[in-house]
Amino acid sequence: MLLRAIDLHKSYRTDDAVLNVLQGVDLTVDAGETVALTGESGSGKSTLLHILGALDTPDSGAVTLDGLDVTGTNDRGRADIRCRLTGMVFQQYNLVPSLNVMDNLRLQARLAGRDDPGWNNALIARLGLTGQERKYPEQLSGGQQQRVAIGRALAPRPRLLLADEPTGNLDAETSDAVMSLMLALVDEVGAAFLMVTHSSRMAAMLGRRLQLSAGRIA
């Protein structure tokens, strides 16, 4: 077992009410497993993903990743976990506009102390970006930008790749190509893969499907 979440609760206070988003979420992900997380809009999928990826903390409950207590550590510990153990891909590409393709791809690996020129060049080729290394994000198509974001997440060879609607801004043909590429690279790296998606078609490409409903895994 690579990832385990136990009894996660998370709520947010609005001006006139408390919104209970997660109400006792339990889940596990094995090493090398691919899992789709589905659910209605507002069901808490992104909140859960952020907690699992050490970007946020629950009100209560526990997360362990590769034997490390994610929820029990401090901000510095969570930052270290994000650098060394996880990669994240979002619907918005979140590339650094002032960095070219290669430097965007290298960014996470450099932060993790795992910048490997040979692997970076191999990733560029696998991503279909050979010849684009010196271009900037604004010079790329949406599909190309998402490929760079995927490369950035996988450059440090993380144990777990988390993705939040990674094909949400892409057309069907590009979505299929990006998903196939992501799954192939995840397999090559040996990472587990947990993806939030609204698309049944995208979910069907992964090995297991979970549904978040009423704040819990159904």
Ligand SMILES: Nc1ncnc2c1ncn2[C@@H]1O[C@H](COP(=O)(O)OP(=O)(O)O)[C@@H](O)[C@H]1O
Contents of the next structure:
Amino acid sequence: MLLRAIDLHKSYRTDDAVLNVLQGVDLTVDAGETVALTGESGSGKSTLLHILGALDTPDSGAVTLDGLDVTGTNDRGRADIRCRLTGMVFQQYNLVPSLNVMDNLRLQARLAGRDDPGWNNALIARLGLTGQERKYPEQLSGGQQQRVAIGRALAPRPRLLLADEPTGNLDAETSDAVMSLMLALVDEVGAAFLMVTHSSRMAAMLGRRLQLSAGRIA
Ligand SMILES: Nc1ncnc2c1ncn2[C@@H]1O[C@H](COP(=O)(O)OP(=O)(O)O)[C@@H](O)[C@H]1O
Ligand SMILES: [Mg+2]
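Having seen the form predicted alone, the form predicted together with this ligand:
Whole complex next, starting from this chain.
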């Protein structure tokens, strides 16, 4: 087992209300497994993904990743886990505007001390970005930007790729191409893949489906 979440709780407090978003989430993901996380808008999918990816902390409960205690460590420990073990792809791409394609793709790998020019170039080719290396994000289509973001997440060869509605801003044809690439590349890297999606068509492309409902995995 690669990832394990036990009894996660998370609430948001606003001035006049408490919103109990996660109310006892348990889940496991095996090494190399591909899993879709579905659920209605506002059900807490992004909150859960951010906790699993060490970007946020739960109010209670535990996450372990590759035997490491994600929830029991401090900010620095979580940063180290993000750097070495996880890759994250967002709906909005989140590329660095001032960096070109190749430098965006290398960014996480450099931070992880795993910058491998041969693998970077292979990724560029696999992602259909050959010849675009010196372009800047604003010069690319949405689909191309998302492919750079996928390359950035996978360049350090993480154990777990997390993606939050990665095709949410793309048309159907581009979505299919991006999905196929992600599935082929996580298989090549040997990473597990946990993807939040609205689309039952996208969810059907993954090995297992989980649904978040009323704060728990249904
Ligand atoms: N930082 C926050 N402060 C207050 N409420 C939040 C915060 N982040 C998310 N929420 C609320 O928590 C609920 C779950 O949000 P989210 O995890 O983004 O759901 P999903 O990704 O399934 O749409 C929503 O009602 C959202 O408005
Ligand atoms: Mg969301």
